[in-house]
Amino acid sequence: MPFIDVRNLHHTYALKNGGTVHALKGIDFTVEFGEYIAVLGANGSGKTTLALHMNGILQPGEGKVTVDGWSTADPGAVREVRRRIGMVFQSPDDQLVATVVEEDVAFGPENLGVAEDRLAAVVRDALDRVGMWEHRLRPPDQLSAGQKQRVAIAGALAMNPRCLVLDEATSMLDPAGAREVVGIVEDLHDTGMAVLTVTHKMREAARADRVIVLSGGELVADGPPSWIFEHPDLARWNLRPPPVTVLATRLRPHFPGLPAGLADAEALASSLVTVGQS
């Protein structure tokens, strides 16, 4: 049984003018324990709507989402689902609820009933994992955007999840802050945690084991980054391949041995050396 199982998922939003928007249209996919999946798509493709179904923030209009066998639509299962899925949103300010960092990280486990004698250790472990323990007594509003996002990740980790779902978690960060967050996510994945990251950044998607593409509320592609980045329909989905992939495509007629889907400058340079020596 997969860790997350999404079957025929539909979601429709009601508009104030009486109309509707069919945001998800029959989505099917699974997430296995320990997978690293990136979700790509243009604005309005349904990425955030999909992410919000992963821990029951939104309910299916049709179809089903199960997490470790628990249905997100079952009110009695909400606690178990949210123990397993940690959510990190685009704006950390929407997620930070306390006036001191360590109190914010303690909020979730306290509400899960973690014993007082264990709570301090849970908070320290979560903050250590994101490199924010030394800032534990600071107010969140005195932190940089990148530091706030790391605290938001710590708050999710304090719930001891099996999967981290990130919805455009680096889109509001400067390049240095984004690199820090991506590095932390990769370290967490290396420990066995599943990751589902919604992003519009191809470089971040390139780090995933698998990429899912949404377009117009439908799942239109599912495969490794190397296949997705050179897919002939990429432009039709309003997506652009990473610049390195474009360069590799232009170089391939001159270096026929270049592998497909290169998205990293170091990988391209290494491949050019290898091909040149063969």
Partner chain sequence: MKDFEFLHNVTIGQYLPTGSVIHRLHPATKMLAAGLLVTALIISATVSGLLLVLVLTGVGLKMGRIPIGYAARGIRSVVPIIILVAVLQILFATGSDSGRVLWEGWIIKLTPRDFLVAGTTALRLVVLVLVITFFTLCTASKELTHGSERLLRPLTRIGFPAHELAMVITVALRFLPILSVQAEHLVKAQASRGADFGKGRMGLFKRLYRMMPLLVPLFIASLRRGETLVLAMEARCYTGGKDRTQLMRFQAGRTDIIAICGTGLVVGLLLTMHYSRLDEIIWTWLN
The other form holds:
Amino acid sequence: MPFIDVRNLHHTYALKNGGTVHALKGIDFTVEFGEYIAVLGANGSGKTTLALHMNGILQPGEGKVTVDGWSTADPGAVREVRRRIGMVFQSPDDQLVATVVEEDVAFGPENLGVAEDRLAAVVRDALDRVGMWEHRLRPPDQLSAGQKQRVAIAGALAMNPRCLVLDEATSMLDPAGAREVVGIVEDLHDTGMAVLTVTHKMREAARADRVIVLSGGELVADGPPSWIFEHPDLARWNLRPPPVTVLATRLRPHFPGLPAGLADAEALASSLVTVGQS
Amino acid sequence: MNDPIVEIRNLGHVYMAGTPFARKSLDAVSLAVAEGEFIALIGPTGSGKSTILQHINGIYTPQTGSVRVLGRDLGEPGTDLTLLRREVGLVLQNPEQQVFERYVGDDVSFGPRMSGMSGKELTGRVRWAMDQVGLDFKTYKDRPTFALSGGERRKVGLAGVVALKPRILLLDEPTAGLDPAAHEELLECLARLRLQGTTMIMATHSMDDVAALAERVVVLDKGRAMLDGPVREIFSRADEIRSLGLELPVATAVVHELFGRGIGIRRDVLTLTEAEDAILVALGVRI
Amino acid sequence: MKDFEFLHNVTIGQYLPTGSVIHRLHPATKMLAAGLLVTALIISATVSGLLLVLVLTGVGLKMGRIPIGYAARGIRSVVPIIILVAVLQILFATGSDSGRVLWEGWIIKLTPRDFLVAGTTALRLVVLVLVITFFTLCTASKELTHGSERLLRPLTRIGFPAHELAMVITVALRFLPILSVQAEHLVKAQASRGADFGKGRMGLFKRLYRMMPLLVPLFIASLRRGETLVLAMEARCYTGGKDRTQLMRFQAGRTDIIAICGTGLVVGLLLTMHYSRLDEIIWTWLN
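Could you give the coordinates for the form predicted in complex with its partner chain, as opposed to the form predicted on its own above?
And the full complex, kicking off with our chain again.
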């Protein structure tokens, strides 16, 4: 059985003026234990809505989402679902609850009723994993945006989840902050954590094992990043290939050996050296 | 070079000066900008980019050093900063969060209304500004601002400043956080404004935006101007740029990676087309 | 320009961690002590008592390793109010008829007593502000939550939501700095679009008027932030205070007992001075 199973998921938002928006139109996919998946899509494609379904913050209008066998629609299973899925949101400012880093990280386990003599160790472990232990006594508003997101990740880790869901977690960060966060997420994945990262940054999607593309509330593609990046319909989905992929595509007529879906400068350069010499 | 329209000399700035929270933000920065230039300010977060922009339109007045803009000395107590700001438009970071009127048209017209414009002239100006940023006047003027997408709101924020027809336009992270399509549209819009002859100074983390738009780059680090020169020249100094924790434009990065792998290749490239040419020449496909 | 640095002169509400004995007191102790002192200062206003508290606050600041000049900065922002109140007191307070009259005309009658009353009022405001500043400088915002939860705990027996109230306080404290930064950005954005916020002290009312449009976007932004925060809290399994454990347990110790007893003593002294009319005695004796 897959870790997360999404079957024919529909979601409709009611608008204040009485109208409705059909944000998700029959989504099907699964996430295995330890998988690293990127969900790509332009604004309005439904990707944030999908993320909020992963831990039962939203309930399916139609269809079903199960996490480790627990249905997100079952009110009795909410806690089981949420402790297995750690969520990190887009805005670094709006998801930290407490006024001190360590208390914020403790918030989740406190809610789960983790024994008080174990809380300090849980918090320490989570902060160590994101490299924020030395900042434990600082108020969040004195941290950089990247550091705040690391604290948010620690807050999720403290609940000992099996999967991290990141909803555009780097879109408000500077490149250095984004690199830090992506690095931490990759380290966590290496230790066996499943990752579902919702993004419109191709460069980050390139690092995933698998990419799911949403467009207009539908799942339009599901496959390896290299295949997605050179997909002829990319522009129709309001996405753009990474610039390096564009360059590689233009060079391929001269160097037919260039692999598909090259997304960063280093990879292109080393492929060119290999191909150019042969 | 003509007389500079912005002239910053030895500018220093300390946030929350005189409190235990004091933090040095600028340390003796000097910078001169000629009319019509498009300058990019790059540097790590906290290097002072935003502080410099906010000095040029008089949000901050110099604590040490001097700032002269359009012939006015901003350190003089008598300088009318309100008038100055109508000629020097500043688009702050996340301008979509600063949209404050209920309807798009009202928000865009705020600036011109404040400077006393009204009637047909005002409508004309709003229409023009919305055109500039690629928002159709008829479609958008009566839209409630809260119902817009992130990209649309950002355009409204930009149009609100453009509506003042500033001679100098200051942009703080104009494309940060936009999705690919909105990003592309905004770059087109900035290129259009540049064609009008507006002097532009843009603080950004996106090196590809810099390569696409700017003529000159100023690299800041810890409140100091470390490098200042034409884009092509600055980005060819890859090691210095990287040692400051900054990235290179993608095209530049690719040729530098090849060079680092022992390929003799031209390194002063900025665009993908230039990179393509350089690679084909270096690998012997084209002469 | 200091107009745009909202937090610049506000020492009230700032925490200055020095790790001193005072800082390490149980939050409930600090809240109780500050509460008692403020109440006593509101009930009693004897010059001798005020001077006593002033000196003791000075000693407290020393023990807390807080620069006295920095704490005093908080007074600066209330100086206009103090002067206004004092002047009104001098002009319109009707002291007792006894004693000399310095000047009389229209409905105004100046007696030495008026000056005493005005001086006392001013001193009292200064001392009050200083005591509150002292409290905030040595109490981290997180402590307010724990302190109030502890102080209110006895009331949970009659169904009072002590935990929920503490949570509300936490969230408010967490968002205060964020909102103030956002307000600063909004003002800067409006100024950048040519809004005239007036210059110097002359434009106070005009400036207030201009601030009005800030309230709507600020309010909408807080609602939006609130919504996100609720999602984030739900995602971390928050369901209220029931069955929660807590990372932070503050232990009250000997210093807390000493602090409470000390404060009790001072409050007792203040009230005795007040009800025994000590000032009256000194005043008559001086005359």
